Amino acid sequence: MELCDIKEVGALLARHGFTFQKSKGQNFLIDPRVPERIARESGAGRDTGVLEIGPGVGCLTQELCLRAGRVVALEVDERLVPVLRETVGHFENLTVLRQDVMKADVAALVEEYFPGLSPAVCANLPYNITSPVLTKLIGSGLFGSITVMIQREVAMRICARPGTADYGAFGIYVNFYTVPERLFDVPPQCFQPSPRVTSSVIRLTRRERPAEKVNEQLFFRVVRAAFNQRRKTLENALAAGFSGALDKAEAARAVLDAGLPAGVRGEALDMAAFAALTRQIERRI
(Lines of atoms letter the chains of each structure in order from A and count residues from 1; the text may use other names and numbers.)
(Lines give C-alpha, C1' and ligand atoms only; values in the text may rest on other atoms or scores of the structure.)
Protein backbone atom coordinates (compact mmCIF):
# COMPACT_ATOMS: atom_id res chain seq x y z
CA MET A 1 0.00 0.00 0.00
CA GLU A 2 1.22 3.48 -0.88
CA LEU A 3 0.89 5.28 2.42
CA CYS A 4 1.14 8.75 0.89
CA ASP A 5 -1.53 8.12 -1.75
CA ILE A 6 -4.54 10.20 -0.74
CA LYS A 7 -7.06 7.79 -2.31
CA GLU A 8 -5.56 4.65 -0.76
CA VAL A 9 -5.15 6.26 2.63
CA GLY A 10 -8.63 7.74 2.45
CA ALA A 11 -10.12 4.31 1.76
CA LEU A 12 -8.00 2.81 4.55
CA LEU A 13 -9.16 5.35 7.10
CA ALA A 14 -12.79 5.06 6.01
CA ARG A 15 -12.58 1.30 6.44
CA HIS A 16 -11.44 1.82 10.02
CA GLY A 17 -14.00 4.56 10.68
CA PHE A 18 -11.28 7.13 11.32
CA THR A 19 -11.90 10.89 11.21
CA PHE A 20 -9.31 13.61 11.78
CA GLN A 21 -9.21 15.41 15.11
CA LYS A 22 -7.75 18.91 15.26
CA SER A 23 -7.12 18.55 18.98
CA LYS A 24 -4.55 15.84 18.23
CA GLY A 25 -2.80 17.85 15.53
CA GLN A 26 -3.43 15.19 12.91
CA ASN A 27 -2.14 16.11 9.45
CA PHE A 28 -0.90 13.15 7.40
CA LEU A 29 1.76 13.41 4.68
CA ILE A 30 0.64 12.79 1.10
CA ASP A 31 3.97 13.51 -0.64
CA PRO A 32 6.14 10.34 -0.50
CA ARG A 33 9.36 12.32 -1.01
CA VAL A 34 8.99 13.97 2.39
CA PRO A 35 9.02 10.94 4.75
CA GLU A 36 11.80 9.36 2.69
CA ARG A 37 13.95 12.47 3.06
CA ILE A 38 13.17 12.90 6.78
CA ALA A 39 14.24 9.30 7.46
CA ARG A 40 17.37 9.73 5.34
CA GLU A 41 18.33 13.01 7.04
CA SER A 42 17.94 11.36 10.47
CA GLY A 43 20.99 9.21 9.66
CA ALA A 44 19.30 6.11 11.07
CA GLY A 45 21.14 2.86 10.35
CA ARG A 46 21.15 -0.72 11.56
CA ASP A 47 22.98 0.36 14.71
CA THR A 48 20.25 2.88 15.56
CA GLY A 49 17.17 2.53 17.74
CA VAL A 50 14.62 5.13 16.67
CA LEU A 51 11.83 6.52 18.80
CA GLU A 52 8.99 7.85 16.64
CA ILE A 53 6.22 10.00 18.08
CA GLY A 54 2.81 10.16 16.42
CA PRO A 55 3.27 7.73 13.51
CA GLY A 56 -0.18 8.42 12.03
CA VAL A 57 -0.77 5.89 9.24
CA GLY A 58 2.92 4.92 9.16
CA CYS A 59 4.41 6.67 6.12
CA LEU A 60 7.50 7.79 8.05
CA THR A 61 7.44 4.62 10.14
CA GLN A 62 8.00 2.36 7.16
CA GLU A 63 10.92 4.48 5.94
CA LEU A 64 12.50 4.25 9.38
CA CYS A 65 11.94 0.48 9.59
CA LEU A 66 13.77 0.05 6.28
CA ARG A 67 16.83 1.78 7.74
CA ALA A 68 16.99 1.40 11.53
CA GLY A 69 17.82 -1.58 13.68
CA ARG A 70 14.74 -1.00 15.82
CA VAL A 71 11.79 1.42 15.74
CA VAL A 72 9.43 2.13 18.63
CA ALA A 73 6.42 4.23 17.60
CA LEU A 74 4.33 5.95 20.26
CA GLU A 75 0.73 6.61 19.19
CA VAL A 76 -1.69 8.25 21.61
CA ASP A 77 -4.79 7.75 19.42
CA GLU A 78 -6.14 4.24 19.96
CA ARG A 79 -8.07 4.46 16.67
CA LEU A 80 -4.80 4.44 14.73
CA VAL A 81 -3.35 1.31 16.34
CA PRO A 82 -5.33 -1.12 14.11
CA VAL A 83 -4.50 1.10 11.12
CA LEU A 84 -0.79 0.81 11.87
CA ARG A 85 -1.17 -2.93 12.36
CA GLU A 86 -2.42 -3.12 8.78
CA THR A 87 0.05 -0.70 7.19
CA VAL A 88 3.35 -1.44 8.95
CA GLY A 89 2.62 -4.46 11.14
CA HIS A 90 4.73 -6.71 8.92
CA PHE A 91 7.99 -5.06 10.00
CA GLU A 92 9.70 -7.31 12.53
CA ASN A 93 11.85 -4.46 13.86
CA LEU A 94 8.83 -2.33 14.82
CA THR A 95 6.97 -1.99 18.11
CA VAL A 96 3.87 0.21 18.28
CA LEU A 97 2.90 1.38 21.76
CA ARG A 98 -0.28 3.24 22.63
CA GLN A 99 1.35 5.86 24.82
CA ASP A 100 1.46 9.60 25.31
CA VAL A 101 5.07 10.69 24.98
CA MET A 102 4.59 13.30 27.69
CA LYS A 103 3.62 10.57 30.15
CA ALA A 104 6.02 7.91 28.88
CA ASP A 105 9.17 6.89 30.74
CA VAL A 106 11.56 7.37 27.82
CA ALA A 107 14.56 6.13 29.80
CA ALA A 108 12.75 2.84 30.45
CA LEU A 109 11.74 2.58 26.78
CA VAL A 110 15.32 3.10 25.62
CA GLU A 111 16.63 0.54 28.11
CA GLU A 112 14.03 -2.05 27.14
CA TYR A 113 13.90 -1.69 23.36
CA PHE A 114 17.29 -0.28 22.30
CA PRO A 115 19.96 -2.38 24.06
CA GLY A 116 23.21 -2.17 22.11
CA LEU A 117 21.77 0.48 19.77
CA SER A 118 22.36 4.22 19.50
CA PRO A 119 19.08 5.92 20.49
CA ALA A 120 17.68 8.62 18.22
CA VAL A 121 14.35 10.35 17.64
CA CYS A 122 12.68 10.88 14.28
CA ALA A 123 9.10 12.12 14.09
CA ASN A 124 6.51 14.41 12.60
CA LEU A 125 5.55 16.16 15.82
CA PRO A 126 2.05 17.49 16.47
CA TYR A 127 2.38 21.27 16.44
CA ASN A 128 0.49 21.75 19.69
CA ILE A 129 3.04 19.85 21.82
CA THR A 130 6.30 20.67 20.03
CA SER A 131 8.03 22.68 22.78
CA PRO A 132 7.22 20.39 25.74
CA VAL A 133 8.12 17.27 23.75
CA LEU A 134 11.47 18.67 22.63
CA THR A 135 12.20 19.90 26.15
CA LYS A 136 11.55 16.42 27.52
CA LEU A 137 13.58 14.62 24.85
CA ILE A 138 16.55 16.99 25.09
CA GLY A 139 16.42 17.00 28.88
CA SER A 140 16.60 13.20 28.98
CA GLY A 141 20.12 13.33 27.51
CA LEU A 142 19.46 9.94 25.89
CA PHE A 143 19.34 10.71 22.18
CA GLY A 144 22.31 11.41 19.95
CA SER A 145 20.07 13.13 17.44
CA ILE A 146 16.50 14.36 17.23
CA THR A 147 15.15 14.85 13.70
CA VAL A 148 11.65 16.26 13.64
CA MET A 149 9.19 18.08 11.44
CA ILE A 150 7.68 21.05 13.27
CA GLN A 151 6.03 24.36 12.49
CA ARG A 152 8.45 26.60 10.60
CA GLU A 153 7.88 29.44 13.07
CA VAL A 154 9.18 27.25 15.90
CA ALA A 155 12.13 26.05 13.80
CA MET A 156 13.08 29.65 13.14
CA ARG A 157 12.98 30.42 16.87
CA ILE A 158 15.22 27.45 17.59
CA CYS A 159 17.77 28.55 14.99
CA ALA A 160 17.52 32.31 15.64
CA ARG A 161 20.55 34.48 16.29
CA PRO A 162 20.88 37.03 19.13
CA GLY A 163 19.30 40.39 18.38
CA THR A 164 16.59 39.01 16.10
CA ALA A 165 12.85 38.97 16.76
CA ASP A 166 12.75 35.15 16.83
CA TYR A 167 15.51 34.85 19.45
CA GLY A 168 14.23 33.71 22.83
CA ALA A 169 14.49 31.46 25.88
CA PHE A 170 13.39 28.24 24.20
CA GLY A 171 15.93 28.62 21.41
CA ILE A 172 18.68 29.18 23.97
CA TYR A 173 17.63 26.02 25.83
CA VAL A 174 17.79 23.94 22.65
CA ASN A 175 21.16 25.40 21.61
CA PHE A 176 22.61 24.92 25.09
CA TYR A 177 22.34 21.14 24.81
CA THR A 178 22.25 20.52 21.04
CA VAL A 179 23.48 21.85 17.71
CA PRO A 180 20.38 22.57 15.60
CA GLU A 181 20.18 22.51 11.81
CA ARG A 182 17.16 23.59 9.80
CA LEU A 183 17.18 21.11 6.92
CA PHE A 184 14.24 21.89 4.63
CA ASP A 185 10.69 23.28 4.53
CA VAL A 186 7.51 21.34 3.80
CA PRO A 187 4.58 23.31 2.31
CA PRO A 188 0.96 22.81 3.43
CA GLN A 189 -0.07 21.00 0.25
CA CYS A 190 2.08 18.03 1.26
CA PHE A 191 -0.47 17.18 3.97
CA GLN A 192 -4.05 15.99 4.31
CA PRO A 193 -5.78 17.94 5.74
CA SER A 194 -3.60 20.89 4.78
CA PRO A 195 -2.41 22.93 7.77
CA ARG A 196 -2.46 26.70 7.60
CA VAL A 197 1.28 26.96 8.14
CA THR A 198 4.51 25.80 6.53
CA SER A 199 6.51 23.11 8.29
CA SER A 200 10.27 22.70 8.67
CA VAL A 201 12.41 19.66 9.32
CA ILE A 202 15.21 20.22 11.83
CA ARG A 203 17.93 18.00 13.22
CA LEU A 204 19.24 18.52 16.74
CA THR A 205 22.59 16.86 17.40
CA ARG A 206 23.40 16.40 21.08
CA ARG A 207 26.48 18.25 22.32
CA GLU A 208 29.06 16.15 24.14
CA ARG A 209 28.79 18.71 26.94
CA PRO A 210 26.58 21.79 27.43
CA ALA A 211 27.60 24.88 25.49
CA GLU A 212 28.70 26.69 28.66
CA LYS A 213 30.18 25.49 31.96
CA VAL A 214 27.84 27.18 34.38
CA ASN A 215 25.23 26.59 37.07
CA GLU A 216 22.55 25.38 34.66
CA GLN A 217 19.53 25.95 36.89
CA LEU A 218 20.57 29.52 37.60
CA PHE A 219 21.54 30.08 33.95
CA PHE A 220 18.05 29.30 32.73
CA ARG A 221 16.51 31.37 35.50
CA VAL A 222 18.55 34.31 34.24
CA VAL A 223 17.48 33.61 30.64
CA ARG A 224 13.81 33.38 31.59
CA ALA A 225 14.02 36.62 33.55
CA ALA A 226 15.61 38.39 30.57
CA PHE A 227 12.92 37.27 28.12
CA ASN A 228 9.87 37.43 30.38
CA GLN A 229 10.12 41.20 29.98
CA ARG A 230 12.23 41.39 26.84
CA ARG A 231 11.46 45.05 26.08
CA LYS A 232 12.88 46.13 29.42
CA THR A 233 16.56 46.77 30.00
CA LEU A 234 18.39 43.76 31.37
CA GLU A 235 18.87 45.22 34.85
CA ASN A 236 15.14 45.92 35.17
CA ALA A 237 14.22 42.47 33.90
CA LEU A 238 16.66 40.83 36.32
CA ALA A 239 15.43 42.87 39.28
CA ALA A 240 11.88 41.71 38.49
CA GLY A 241 12.91 38.10 37.88
CA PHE A 242 15.00 37.91 41.06
CA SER A 243 12.70 40.01 43.23
CA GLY A 244 13.76 39.76 46.87
CA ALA A 245 17.18 38.37 45.98
CA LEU A 246 18.56 41.07 43.67
CA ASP A 247 17.65 44.75 43.57
CA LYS A 248 18.03 47.01 40.55
CA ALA A 249 21.38 48.45 41.66
CA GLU A 250 22.85 44.98 42.20
CA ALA A 251 21.44 43.81 38.86
CA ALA A 252 22.99 46.81 37.12
CA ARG A 253 26.37 46.08 38.72
CA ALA A 254 26.15 42.41 37.69
CA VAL A 255 25.49 43.47 34.10
CA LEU A 256 28.52 45.78 34.05
CA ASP A 257 30.79 43.24 35.79
CA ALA A 258 29.81 40.68 33.15
CA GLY A 259 31.31 43.01 30.55
CA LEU A 260 27.95 44.15 29.17
CA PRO A 261 26.92 47.74 28.43
CA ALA A 262 24.43 49.56 30.64
CA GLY A 263 20.93 49.58 29.21
CA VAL A 264 21.43 46.40 27.17
CA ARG A 265 18.40 44.13 26.61
CA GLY A 266 18.48 40.38 27.09
CA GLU A 267 17.66 39.70 23.44
CA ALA A 268 21.12 41.03 22.50
CA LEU A 269 23.05 38.47 24.58
CA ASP A 270 24.52 35.27 23.20
CA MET A 271 24.99 32.19 25.41
CA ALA A 272 28.50 33.18 26.46
CA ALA A 273 27.22 36.55 27.66
CA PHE A 274 24.35 34.90 29.54
CA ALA A 275 26.88 32.55 31.16
CA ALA A 276 29.10 35.46 32.24
CA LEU A 277 26.06 37.23 33.67
CA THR A 278 24.98 34.07 35.50
CA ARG A 279 28.37 33.84 37.20
CA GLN A 280 28.09 37.44 38.38
CA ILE A 281 24.59 36.88 39.75
CA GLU A 282 25.66 33.65 41.44
CA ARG A 283 28.26 35.61 43.42
CA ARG A 284 25.58 37.96 44.64
CA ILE A 285 22.81 35.58 45.64
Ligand code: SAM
Contents of the next structure:
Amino acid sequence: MELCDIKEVGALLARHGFTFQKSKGQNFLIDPRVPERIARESGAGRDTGVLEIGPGVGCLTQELCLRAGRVVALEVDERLVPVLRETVGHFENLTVLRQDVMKADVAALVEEYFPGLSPAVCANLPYNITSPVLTKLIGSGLFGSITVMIQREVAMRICARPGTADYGAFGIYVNFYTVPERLFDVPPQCFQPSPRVTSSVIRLTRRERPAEKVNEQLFFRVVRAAFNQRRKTLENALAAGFSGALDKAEAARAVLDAGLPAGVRGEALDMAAFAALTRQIERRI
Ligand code: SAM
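The structure above corresponds to the form predicted alone; please provide the structure of the form predicted in complex with S-adenosylmethionine.
Below: every chain and molecule of the assembly, starting with the one above.
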Protein backbone atom coordinates (compact mmCIF):
# COMPACT_ATOMS: atom_id res chain seq x y z
CA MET A 1 0.00 0.00 0.00
CA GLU A 2 1.18 3.54 -0.79
CA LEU A 3 1.23 5.09 2.69
CA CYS A 4 1.27 8.70 1.49
CA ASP A 5 -1.57 8.28 -0.99
CA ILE A 6 -4.35 10.40 0.38
CA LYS A 7 -7.11 8.26 -1.23
CA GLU A 8 -5.73 4.88 -0.11
CA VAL A 9 -4.91 6.12 3.40
CA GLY A 10 -8.26 7.93 3.64
CA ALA A 11 -10.12 4.69 2.80
CA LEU A 12 -8.00 2.71 5.27
CA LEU A 13 -8.62 5.20 8.09
CA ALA A 14 -12.35 5.37 7.31
CA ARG A 15 -12.53 1.56 7.48
CA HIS A 16 -11.00 1.76 10.97
CA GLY A 17 -13.34 4.58 12.00
CA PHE A 18 -10.39 6.93 12.56
CA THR A 19 -10.75 10.71 12.71
CA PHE A 20 -7.83 13.12 13.21
CA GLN A 21 -7.24 14.58 16.67
CA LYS A 22 -5.55 17.95 16.82
CA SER A 23 -4.73 17.46 20.50
CA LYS A 24 -2.45 14.56 19.49
CA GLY A 25 -0.70 16.59 16.79
CA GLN A 26 -2.05 14.29 14.07
CA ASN A 27 -0.81 15.76 10.79
CA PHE A 28 0.17 12.87 8.53
CA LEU A 29 2.64 13.17 5.65
CA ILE A 30 1.13 12.78 2.17
CA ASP A 31 4.23 13.51 0.08
CA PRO A 32 6.27 10.27 -0.18
CA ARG A 33 9.52 12.16 -0.84
CA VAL A 34 9.48 13.60 2.69
CA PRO A 35 9.52 10.41 4.84
CA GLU A 36 12.09 8.92 2.44
CA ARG A 37 14.36 11.95 2.90
CA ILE A 38 13.91 12.11 6.69
CA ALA A 39 14.87 8.42 7.00
CA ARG A 40 17.88 8.94 4.71
CA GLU A 41 19.04 12.00 6.67
CA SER A 42 18.80 10.05 9.94
CA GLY A 43 21.75 7.95 8.69
CA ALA A 44 20.06 4.78 10.03
CA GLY A 45 21.71 1.58 8.87
CA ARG A 46 21.74 -2.10 9.83
CA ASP A 47 23.75 -1.30 12.97
CA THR A 48 21.17 1.27 14.17
CA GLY A 49 18.26 0.78 16.55
CA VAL A 50 15.72 3.52 15.77
CA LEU A 51 13.15 4.81 18.21
CA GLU A 52 10.27 6.41 16.31
CA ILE A 53 7.72 8.55 18.12
CA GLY A 54 4.23 8.76 16.64
CA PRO A 55 4.26 6.43 13.59
CA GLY A 56 0.72 7.48 12.52
CA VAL A 57 -0.11 5.19 9.57
CA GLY A 58 3.54 4.19 9.20
CA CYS A 59 4.91 6.11 6.19
CA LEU A 60 8.17 7.02 7.97
CA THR A 61 8.18 3.73 9.90
CA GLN A 62 8.30 1.83 6.62
CA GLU A 63 11.32 3.83 5.38
CA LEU A 64 13.09 3.26 8.69
CA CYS A 65 12.39 -0.50 8.66
CA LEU A 66 13.96 -0.74 5.20
CA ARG A 67 17.20 0.77 6.55
CA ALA A 68 17.64 0.12 10.28
CA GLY A 69 18.56 -3.02 12.19
CA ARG A 70 15.56 -2.60 14.46
CA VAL A 71 12.73 -0.05 14.83
CA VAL A 72 10.60 0.55 17.91
CA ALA A 73 7.63 2.84 17.24
CA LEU A 74 5.74 4.40 20.15
CA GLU A 75 2.18 5.44 19.31
CA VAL A 76 -0.10 6.97 21.95
CA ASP A 77 -3.31 6.56 19.94
CA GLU A 78 -4.64 3.02 20.35
CA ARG A 79 -6.87 3.44 17.27
CA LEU A 80 -3.71 3.48 15.11
CA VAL A 81 -2.33 0.17 16.40
CA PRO A 82 -4.58 -2.05 14.20
CA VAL A 83 -3.96 0.32 11.28
CA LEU A 84 -0.20 -0.10 11.71
CA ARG A 85 -0.60 -3.88 11.89
CA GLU A 86 -2.09 -3.69 8.39
CA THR A 87 0.36 -1.22 6.90
CA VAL A 88 3.74 -2.16 8.41
CA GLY A 89 3.00 -5.36 10.38
CA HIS A 90 5.00 -7.44 7.88
CA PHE A 91 8.36 -5.93 8.92
CA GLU A 92 10.13 -8.42 11.15
CA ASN A 93 12.50 -5.78 12.55
CA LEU A 94 9.62 -3.60 13.85
CA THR A 95 7.92 -3.43 17.26
CA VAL A 96 4.94 -1.09 17.68
CA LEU A 97 4.11 -0.19 21.28
CA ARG A 98 0.98 1.63 22.40
CA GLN A 99 2.74 4.13 24.64
CA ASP A 100 2.96 7.80 25.48
CA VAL A 101 6.57 8.86 24.87
CA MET A 102 6.42 11.22 27.86
CA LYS A 103 5.70 8.28 30.16
CA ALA A 104 7.99 5.78 28.45
CA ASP A 105 11.14 4.47 30.12
CA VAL A 106 13.43 5.04 27.14
CA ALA A 107 16.51 3.57 28.87
CA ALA A 108 14.63 0.29 29.45
CA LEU A 109 13.39 0.28 25.82
CA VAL A 110 16.90 0.80 24.49
CA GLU A 111 18.27 -1.95 26.73
CA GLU A 112 15.53 -4.40 25.76
CA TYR A 113 15.27 -3.79 22.02
CA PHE A 114 18.62 -2.41 20.86
CA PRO A 115 21.35 -4.66 22.30
CA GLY A 116 24.47 -4.37 20.13
CA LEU A 117 22.92 -1.53 18.07
CA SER A 118 23.60 2.23 18.08
CA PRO A 119 20.43 3.92 19.36
CA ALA A 120 19.01 6.84 17.36
CA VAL A 121 15.70 8.70 17.18
CA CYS A 122 13.84 9.54 14.00
CA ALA A 123 10.32 11.00 14.01
CA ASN A 124 7.79 13.45 12.72
CA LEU A 125 7.01 14.80 16.18
CA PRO A 126 3.59 15.94 17.38
CA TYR A 127 3.94 19.75 17.58
CA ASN A 128 2.36 20.14 21.01
CA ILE A 129 5.07 18.19 22.84
CA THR A 130 8.19 19.08 20.84
CA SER A 131 10.22 20.79 23.59
CA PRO A 132 9.46 18.32 26.43
CA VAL A 133 10.13 15.33 24.16
CA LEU A 134 13.43 16.75 22.93
CA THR A 135 14.44 17.66 26.49
CA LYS A 136 13.69 14.10 27.60
CA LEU A 137 15.50 12.43 24.68
CA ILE A 138 18.59 14.66 24.87
CA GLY A 139 18.68 14.42 28.67
CA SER A 140 18.72 10.61 28.49
CA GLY A 141 22.12 10.81 26.77
CA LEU A 142 21.26 7.54 24.99
CA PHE A 143 20.93 8.59 21.36
CA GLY A 144 23.82 9.29 18.99
CA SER A 145 21.51 11.31 16.78
CA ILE A 146 17.97 12.66 16.88
CA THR A 147 16.48 13.47 13.46
CA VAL A 148 13.05 15.03 13.77
CA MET A 149 10.52 17.14 11.98
CA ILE A 150 9.31 20.00 14.15
CA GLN A 151 7.77 23.45 13.71
CA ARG A 152 10.12 25.71 11.74
CA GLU A 153 9.83 28.33 14.48
CA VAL A 154 11.21 25.89 17.08
CA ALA A 155 13.98 24.79 14.69
CA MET A 156 14.98 28.46 14.32
CA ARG A 157 15.13 28.80 18.10
CA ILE A 158 17.35 25.74 18.37
CA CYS A 159 19.74 27.06 15.70
CA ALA A 160 19.65 30.74 16.80
CA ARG A 161 22.80 32.78 17.35
CA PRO A 162 23.36 34.93 20.48
CA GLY A 163 21.88 38.41 20.28
CA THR A 164 18.96 37.41 18.03
CA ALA A 165 15.29 37.37 19.03
CA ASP A 166 15.10 33.56 18.61
CA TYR A 167 18.02 32.91 20.99
CA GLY A 168 16.92 31.51 24.36
CA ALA A 169 17.23 28.96 27.16
CA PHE A 170 15.85 25.98 25.21
CA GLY A 171 18.27 26.53 22.32
CA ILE A 172 21.18 26.73 24.76
CA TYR A 173 20.09 23.46 26.39
CA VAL A 174 19.99 21.69 23.00
CA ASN A 175 23.36 23.14 21.92
CA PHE A 176 25.00 22.26 25.23
CA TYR A 177 24.53 18.52 24.61
CA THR A 178 24.21 18.26 20.81
CA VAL A 179 25.26 19.89 17.55
CA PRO A 180 22.08 20.87 15.70
CA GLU A 181 21.68 21.18 11.92
CA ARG A 182 18.59 22.46 10.15
CA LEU A 183 18.32 20.20 7.11
CA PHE A 184 15.25 21.22 5.07
CA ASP A 185 11.81 22.79 5.32
CA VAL A 186 8.49 21.07 4.64
CA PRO A 187 5.47 23.19 3.60
CA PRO A 188 1.97 22.68 5.07
CA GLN A 189 0.58 21.12 1.86
CA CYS A 190 2.74 18.01 2.42
CA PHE A 191 0.43 17.02 5.31
CA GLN A 192 -3.14 15.88 5.84
CA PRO A 193 -4.68 17.80 7.52
CA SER A 194 -2.43 20.78 6.66
CA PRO A 195 -1.00 22.52 9.70
CA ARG A 196 -0.98 26.33 9.74
CA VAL A 197 2.80 26.48 9.99
CA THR A 198 5.87 25.41 8.03
CA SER A 199 7.92 22.52 9.42
CA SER A 200 11.67 21.89 9.43
CA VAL A 201 13.67 18.71 9.72
CA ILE A 202 16.62 18.98 12.07
CA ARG A 203 19.34 16.58 13.11
CA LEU A 204 20.87 16.78 16.59
CA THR A 205 24.18 14.95 16.87
CA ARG A 206 25.19 14.13 20.44
CA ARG A 207 28.41 15.84 21.59
CA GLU A 208 31.03 13.50 23.01
CA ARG A 209 30.98 15.68 26.10
CA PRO A 210 28.90 18.76 27.01
CA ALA A 211 29.96 21.98 25.28
CA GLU A 212 31.35 23.50 28.53
CA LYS A 213 33.01 21.97 31.57
CA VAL A 214 30.90 23.55 34.29
CA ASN A 215 28.45 22.77 37.10
CA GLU A 216 25.54 21.91 34.78
CA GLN A 217 22.72 22.43 37.25
CA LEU A 218 23.99 25.88 38.14
CA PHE A 219 24.74 26.70 34.48
CA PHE A 220 21.10 26.14 33.50
CA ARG A 221 19.89 28.05 36.55
CA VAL A 222 21.98 31.03 35.40
CA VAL A 223 20.67 30.67 31.82
CA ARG A 224 17.06 30.50 33.03
CA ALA A 225 17.55 33.54 35.26
CA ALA A 226 19.01 35.52 32.34
CA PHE A 227 16.15 34.69 29.96
CA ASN A 228 13.29 34.86 32.46
CA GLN A 229 13.80 38.62 32.38
CA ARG A 230 15.54 39.03 29.05
CA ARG A 231 14.89 42.77 28.70
CA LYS A 232 16.65 43.47 32.00
CA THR A 233 20.40 43.87 32.43
CA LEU A 234 22.13 40.66 33.38
CA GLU A 235 22.93 41.83 36.92
CA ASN A 236 19.28 42.67 37.58
CA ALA A 237 18.07 39.39 36.07
CA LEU A 238 20.60 37.43 38.16
CA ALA A 239 19.72 39.27 41.37
CA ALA A 240 16.04 38.38 40.75
CA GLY A 241 16.78 34.76 39.77
CA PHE A 242 19.13 34.19 42.73
CA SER A 243 17.23 36.29 45.22
CA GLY A 244 18.41 35.56 48.76
CA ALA A 245 21.69 34.09 47.49
CA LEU A 246 23.13 36.95 45.41
CA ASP A 247 22.44 40.68 45.79
CA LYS A 248 22.66 43.17 42.94
CA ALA A 249 26.22 44.32 43.82
CA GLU A 250 27.48 40.72 43.92
CA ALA A 251 25.71 39.95 40.65
CA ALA A 252 27.33 43.01 39.03
CA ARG A 253 30.74 41.91 40.34
CA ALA A 254 30.25 38.37 38.96
CA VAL A 255 29.36 39.84 35.53
CA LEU A 256 32.54 41.98 35.47
CA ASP A 257 34.78 39.17 36.78
CA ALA A 258 33.45 36.91 34.02
CA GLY A 259 34.92 39.45 31.57
CA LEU A 260 31.54 40.85 30.51
CA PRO A 261 30.64 44.54 30.14
CA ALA A 262 28.46 46.21 32.79
CA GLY A 263 24.86 46.56 31.65
CA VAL A 264 25.06 43.62 29.23
CA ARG A 265 21.89 41.60 28.63
CA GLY A 266 21.81 37.81 28.96
CA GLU A 267 20.66 37.38 25.37
CA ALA A 268 24.09 38.63 24.16
CA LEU A 269 26.05 35.82 25.88
CA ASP A 270 27.27 32.73 24.07
CA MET A 271 27.67 29.41 25.91
CA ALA A 272 31.30 30.08 26.86
CA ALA A 273 30.29 33.41 28.44
CA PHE A 274 27.46 31.73 30.37
CA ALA A 275 29.96 29.13 31.59
CA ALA A 276 32.42 31.83 32.74
CA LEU A 277 29.58 33.61 34.53
CA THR A 278 28.44 30.36 36.18
CA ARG A 279 31.96 29.83 37.59
CA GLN A 280 31.92 33.35 39.06
CA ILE A 281 28.50 32.81 40.62
CA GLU A 282 29.54 29.42 42.01
CA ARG A 283 32.35 31.14 43.94
CA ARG A 284 29.86 33.56 45.50
CA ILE A 285 26.88 31.44 46.56
N1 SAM B 1 4.74 9.65 11.53
C2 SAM B 1 3.47 10.00 10.94
C3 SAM B 1 3.71 10.83 9.69
O4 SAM B 1 4.81 11.35 9.54
O5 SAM B 1 2.78 10.94 8.88
C6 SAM B 1 2.57 10.75 11.92
C7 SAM B 1 3.16 11.99 12.54
S8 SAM B 1 2.00 12.98 13.43
C9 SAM B 1 2.77 14.57 13.27
C10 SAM B 1 2.33 12.66 15.16
C11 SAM B 1 1.99 11.27 15.65
O12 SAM B 1 2.37 11.20 17.03
C13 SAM B 1 0.53 10.87 15.61
O14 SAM B 1 0.41 9.57 15.12
C15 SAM B 1 0.07 10.92 17.07
O16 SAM B 1 -1.00 10.05 17.37
C17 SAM B 1 1.35 10.54 17.79
N18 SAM B 1 1.49 11.04 19.17
C19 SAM B 1 0.98 12.19 19.70
N20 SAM B 1 1.33 12.33 21.00
C21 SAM B 1 2.11 11.24 21.28
C22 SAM B 1 2.76 10.80 22.48
N23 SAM B 1 2.68 11.51 23.62
N24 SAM B 1 3.44 9.63 22.45
C25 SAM B 1 3.51 8.89 21.30
N26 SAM B 1 2.90 9.27 20.14
C27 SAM B 1 2.22 10.43 20.13
